[in-house]
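So this first bit is one chain, no partners, the form predicted alone, shown in structure tokens.
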Amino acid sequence: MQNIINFLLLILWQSVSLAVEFETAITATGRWFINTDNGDSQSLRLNLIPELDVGFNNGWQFTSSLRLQAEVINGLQIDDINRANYSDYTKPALLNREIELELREFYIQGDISNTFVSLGKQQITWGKADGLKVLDIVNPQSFREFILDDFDNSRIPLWTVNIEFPVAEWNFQVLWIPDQTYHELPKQNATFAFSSPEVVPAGPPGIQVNLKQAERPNNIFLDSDFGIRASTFWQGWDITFNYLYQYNNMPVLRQQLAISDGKPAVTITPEYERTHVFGTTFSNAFADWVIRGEIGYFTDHFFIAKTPFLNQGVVKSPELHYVFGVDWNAPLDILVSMQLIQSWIFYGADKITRDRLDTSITALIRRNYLYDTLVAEILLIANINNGDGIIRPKIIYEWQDNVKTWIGADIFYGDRQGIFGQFNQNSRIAFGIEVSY
């Protein structure tokens, strides 16, 4: 990995004399969240993102950005996040308990003949789903705030070789990712620590539980991820076929019962396992309507077992995950978007803590006012199986081209056993401001 970084720096250094255009920008974002249950501040965060774009007279471009992030409220601070998921080359720098500095982008891109090349730390976006992910899994995600943060902010950029080239009516994308970085997960005492039995195993009553650090793969070449996507436009349909060979970004939580100091204890060992992902996406516009969807088949997923020590507390099965969505550009400048998201488990569904078929729906209504300077929206994400979900109203006002403010809420509901209901005491009101130059 260090050789790759040195290679990129060498290219950049040798190209400085070719630079014809420099563009800089900086964006400052402040956010304040208040817990609706007790009135306490849940989060008070400031983000500074300076960006530099360099254009060269040979058509190539260098892009870089940093993110300085400060959080002053316990539960969402840097120490409340498990950082063992990061490779040494991707891990944000910890300045103190409240502040971290992260290299978000650092890549150079351009054309070689009819081939597009992008080398460096970047995000790769697959899929068309809103709110929940199916194929948008190339980059891992930070779950510091569960799924509440914008995907662009919560997605973790990776050191990636991205090559795209046309073949007849098709465009192919080939990815090599020699970066062993996975989902960023909150610690057990964090505000959004997972507690649902669908996600984490529940230890037997009265028995001590010891959670070990994840055993992260660390061979740059043998443990690399590899992906390929073929896309085309056919009779009005945008279609892609996707393949990804990766380590699942969520670790498998294996359990083992042992004796510690003469007493029974459970040791949980997180490990990362390989999976093959085969998928497709499609979309088409019909007047004011857009039909879209994506399908992903995962050959090897691991689920929490009802019996803690049967097969170390996990059940292995393929999973079929898909989403079908409809967007309607309604009169009065109103957007209505609906999605059906389902996940099928093929084997051992009677032995795991979730249902064989898991169904969620999403509904988004958005309207623009005052020449698009005011946006009002409400998003619902609901899990049908558990009867839980989240409601997210939001109003955004753009005072100037570079200044906007917003107020909103994240309202969880449902039983604490569910994926959303586990956070039913974390509902909050949100205030924010963004200034860019």
The other form holds:
Amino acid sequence: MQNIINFLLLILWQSVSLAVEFETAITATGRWFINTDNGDSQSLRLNLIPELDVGFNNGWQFTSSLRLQAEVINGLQIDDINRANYSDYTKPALLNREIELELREFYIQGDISNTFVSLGKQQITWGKADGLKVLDIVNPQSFREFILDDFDNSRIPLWTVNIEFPVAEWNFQVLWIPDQTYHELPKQNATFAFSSPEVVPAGPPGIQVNLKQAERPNNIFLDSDFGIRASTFWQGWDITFNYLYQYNNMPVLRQQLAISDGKPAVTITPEYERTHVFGTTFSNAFADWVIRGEIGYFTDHFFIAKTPFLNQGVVKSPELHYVFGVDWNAPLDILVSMQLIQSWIFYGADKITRDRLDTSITALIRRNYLYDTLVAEILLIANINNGDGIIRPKIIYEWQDNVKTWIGADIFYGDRQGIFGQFNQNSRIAFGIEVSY
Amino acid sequence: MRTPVSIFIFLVTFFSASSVLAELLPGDEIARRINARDEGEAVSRLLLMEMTDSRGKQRIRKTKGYRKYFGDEKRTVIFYLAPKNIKGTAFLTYDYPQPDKSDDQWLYLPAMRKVRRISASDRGDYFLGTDFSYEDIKLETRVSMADYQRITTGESEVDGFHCLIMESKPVNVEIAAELGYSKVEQCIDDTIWMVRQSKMWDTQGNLLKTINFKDIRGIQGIWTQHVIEVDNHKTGHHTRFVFSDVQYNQGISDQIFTKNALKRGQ
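Here we have the form predicted alone; I need the corresponding form predicted together with the partner chain.
Everything in the complex follows now, all chains and molecules, and the chain you saw is the first one.
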């Protein structure tokens, strides 16, 4: 990895003499969340993102950005996140318990003949779904705020070699990701720590549970992720075929019962496991409607067993995960967007803590007013199996080109056993302001 | 005595006016000449957008736009360069020559980091906070032959230039609802076959917008508008487009008109 960084720095250094255009920007975002259950502040956060873009007269471009993030509320502080998921080259610098500094982007991109090359720390987005992810898994995600933060903020950029080239009517993208960084998960005492039995194992009552540090793969070459995507435009359809060979970004939580000091204790060992991902996406427009979807087949996924000590508390199965969505441009400039998301487990469904077929739906209604300076929207994400979900109304107003504010709410409902219901005491009102120059 | 004289004057005036109208080119012929005008196989240009609301609050966008013909198919792409909050946004249209084939359109929003397919029936919606509709943006200096029936109603003058007045009405109520217009009146400079002024009425029959095309100059032998001003009479909103660095047929790569280019910012 150090060699790659040195190579990038060398390219940058040699390119400085070719630089023709420097562009800088800075964005400051302040957010305040109030818990609706108890009226306490849930989060008070400041983000500062300076950016530098350099254009070269040979058409290449260098992009970089940092993110300074400060959080003053206990439970969502920087140190409340388990950071064992990060590779040494990607891990944000922890300045103190409240503040971290992260290199968000650092890449150079350009064309070599007909081939587009992008090298460095960057985000790669696949898929057509909104709000939930099926194929948008190339980059891991921070779950510091569950799925409430914008994906652009919560997606963790990785050191990536991205090459794209056309072949006849197709465009191919090849990815090499020698960066062993995975999902960022909250610690057990954090505000958005997972507790649903579908996500984390529940130890038997009265038995001590010890959570070990995740065993993260660390061979830059052998443990790299690889991906390829072929995309085309055929008969009005946008179509892609995707393949990804990756470590699942969510660790497998294996359990072992042992006697410690004469008492039984459960030790949970998080381990990362590889999977092949085969996928496809599609979209087309018909009159007022846009139809879109994505399908992902994962060869090796692990699910939490009902019986803690069966196969170390996990069941392995292929998973079919898909989304079908429709966007309707309704009268009065109203956008209505609906999605059906389902996940199907092929084997051992009777032995795991979730259903064989898990179904969620999303519904978004959005309307722009005042020449797009005012946006009002409401988003519902609901899990049908557990009867839980989240409702997210939001109003955004752009005071000037560089100043916008918003007010919204994240309202969880449902049983605490569910993916969304586990946070039913975390509902909140949100206030935010963003200023950019 | 007065009555026969009055009738005589009326008849002379009536037939004179009729003969003038009869001499004017029919609306379809004017439209054909507008669309036949050379606009270059390809063009690149910088565009400054100034949007001012009724209270005087102004927003400014800087963009770079490209347009290229692939046979009869027209592809247009616009990249937003500034300000920061909208930088990286990009819009791509494939406009097909077949009247019954809908355009294909894509929008890239940097906050989503995804290229989204958008419905072409949005064409009557306002384009990204301006007073132009998506259809206005797509047509540029052209007029739609399929969407309207048109007649020539007379002659006039705009900014000192003689022009023919062409009145266009959507062919049916569905098209009118899609476009958001019940009538369009355009003043066409009959020496260069460019629209100097357009007026649009909404579907309720109220005057909605007036568009003035200014600073029309020849660039590489092609007549080119450099300023377009839109007054929205309904909202009091005003949009001003200023074009610069206009270059025709300068070897614009086909790859700029792709979804991948939208993501990369060209």
